[in-house]
Amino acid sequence: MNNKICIVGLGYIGLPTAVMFANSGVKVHGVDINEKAVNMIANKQLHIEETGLQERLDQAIDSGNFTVSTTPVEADVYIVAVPSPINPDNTANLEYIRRATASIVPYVKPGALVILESTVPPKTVENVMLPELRKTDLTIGENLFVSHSPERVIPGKIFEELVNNDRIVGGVTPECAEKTKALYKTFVQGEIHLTDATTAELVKVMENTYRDVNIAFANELAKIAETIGVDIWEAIRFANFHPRVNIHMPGPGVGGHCIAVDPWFLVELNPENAEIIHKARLTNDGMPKFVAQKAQSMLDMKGITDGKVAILGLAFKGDVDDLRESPSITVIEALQELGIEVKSFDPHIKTVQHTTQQLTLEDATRDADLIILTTDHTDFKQLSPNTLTTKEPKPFVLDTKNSLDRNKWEQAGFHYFKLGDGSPVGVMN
């Protein structure tokens, strides 16, 4: 075993791991550059949400294993989990796998391991790594071993994610592959599957983008639906009793740091063959702005001229605080252009995230024609729509995720509506 990690990076994926590798027994250093973010971790408090954490970052403090700051140190083993984000021209934003690989370098030794976690565009670790790693005059194979392990976890699951899924390890070379494999070995109970840095570059990408296309099939096919009075929903329910289909789920667009930002890597790095691919992105891009006209005719069909609609869920998915490409915000972004009022809630977003939020719930639905589901919060869900405050009459809602009950909605004196739902009021629901 290694006698010390060092952890660049404690978003999501960063801070989790080092708790994991903590708590195993092994020394971690945590570094971010969000000064306010390392001062909390010091002091024991959390500044994302995740089922676990909190119990596990004190045992982690507590136990000695686990110290953060804002610079690395000396280890045996550096692991970079900073962003990979895009750009606004949907190319990739690789300058701070290259500022966090370059802030490694003073403190690397002879025999370091150097491990990439974040999903980055094929040839990431050979073009923008591996140039900066060269400034320790180390060899690389030799006496510095380099490796890309992408994570493969979901928030609100990471911990038990983290240990019982099968994990890519991509090696620059093979001895760098079975380092790595050894590492995560401390943990992980899932299978290893060791290959080059390249392939496991593609391969995450692969798996983000499959999902992304599935969905915008999805989403073609709400569309689809409405227009022949068909519930995509049940469509889709009984398709997947084939044992060879699996249809994902329609909504109001994609987010979060993977699924809405990886395929883009593929388009930039061969756009002539990622047709598909590009088409599949734009269409679940496009998605928030088809929410927001439905909401449009919605209010027409009421003969509201300066309509009132309330956004439930800020977040990208269920049960998470997470913001990230959220679609929930670009649907109010789409509102907004309507010249539609909007006011927002998200029961796990506790502070002022975005101008549109309220603290409360009944502060965002109190004035409200329009209600719109954008995230499927298990609190929606099991929301009793006779408490709800609003105007009377009643306003219509809109869910986007399927989540809500339409009988318990409809005998509280809402109007229900669900994206992809063609079908009869009433009928077969």
Ligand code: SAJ
Contents of the next structure:
Amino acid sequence: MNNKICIVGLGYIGLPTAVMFANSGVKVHGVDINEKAVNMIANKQLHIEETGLQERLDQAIDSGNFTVSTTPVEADVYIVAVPSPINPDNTANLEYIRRATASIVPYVKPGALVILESTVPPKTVENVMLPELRKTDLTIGENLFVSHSPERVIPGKIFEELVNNDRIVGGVTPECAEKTKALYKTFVQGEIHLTDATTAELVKVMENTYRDVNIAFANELAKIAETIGVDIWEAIRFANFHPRVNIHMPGPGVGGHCIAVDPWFLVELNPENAEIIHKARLTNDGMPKFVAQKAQSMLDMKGITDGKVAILGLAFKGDVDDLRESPSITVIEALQELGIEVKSFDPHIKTVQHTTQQLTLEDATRDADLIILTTDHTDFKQLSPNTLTTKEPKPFVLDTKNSLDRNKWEQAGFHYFKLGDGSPVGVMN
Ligand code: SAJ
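Since the structure above is the form predicted alone, I would like to see how the form predicted in complex with the ligand looks, so please show that one next.
Full assembly next; the chain just shown is listed first.
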């Protein structure tokens, strides 16, 4: 494949995709409006963390196949991988997509292929990208080809999943889809399924919405279990032995830039028919407050009025360094609103500009009346409670991810509780 690719947006998706193509022998030019990120990448430095990215970036730059700048260049293929966040009122912000598309218009030449990778509300290709691309003097489907090829990779395993996951590719015309498939075949070993652009847009948003609704269901079950003397984690484990049941796990809320965001695209698109989807979003967004209230009642139970809480985990999920939409941060804010003093520790987060001071594990837990685990980092699962210097009598522990070994913590003298555990040993009265 001798095509030259220009990738617009060098974040969590654009950069790994760029180095994958470059290391497969394709000439790739990466573009980002963030000048600092561009300079770092040009110097083989990472502005994001991802397993395996550093060595792949080194190889891509050293081979001469990967160059970067802040403006697009002429190319045979353009891949747009810029953010599609939501506004404070939960409506989609498609300005980055529109601007990125507009930025390539002066460079697009006959025969070019333009691919959108970002997750977007259905009809974005049609209503946001195509009007910009029509400003060229080219005809879409004849001498300008456009498609949607949404990424489906999970942070932490991006390279493995870029290669092995199936892809859904939606073309504005069937030929657009075929050309896109031929391009991704450069490194994709999973199947590439072809459809139209709007279907591909809906499929991607549906996948993340399925997960959000399923997690909301698990969170609702967790609250119910607390009232009837059942450990929901055990109940879900049993239910999932059924061959057609796959209930997700409860927790302190849903974070990240995908699952907590994409369902809102469907709510905005068709509010009357997105009732369950909307309610699930609200249920998951309500979990941090639920955890904070639970913490408050645990402190009340101990008769503590000026309670101190240690939060273990700031990242939005285990073993990543990503704080985006993290429920841990919302738990901290909700605790502070209740007048509770909070300290925190996260082994994966180096710098925090958040509402809590980032401390060592020892400093975060030393004075705590209650320790809340909010992120399922492997480090926490392996933590030995005997090594912690804490108050006497020992603080309460609230495990919102079913991560800690109850026996170990109880043997070390801690009073252990779990979110969604109403079983006689877990129940709080
Ligand atoms: N979570 C739960 N319970 C669960 C699973 C997850 O509370 O049973 C929470 C996590 O703790 C986290 C949040 O949900 O706060 C989201 O984490 P995640 O691992 O489910 O998803 P992301 O956001 O890292 O990645 C998702 C993936 N989508 C699906 O699995 C359907 C990924 O494949 C997508 O590429 C990515 O969104 C994206 O970019 O859209």
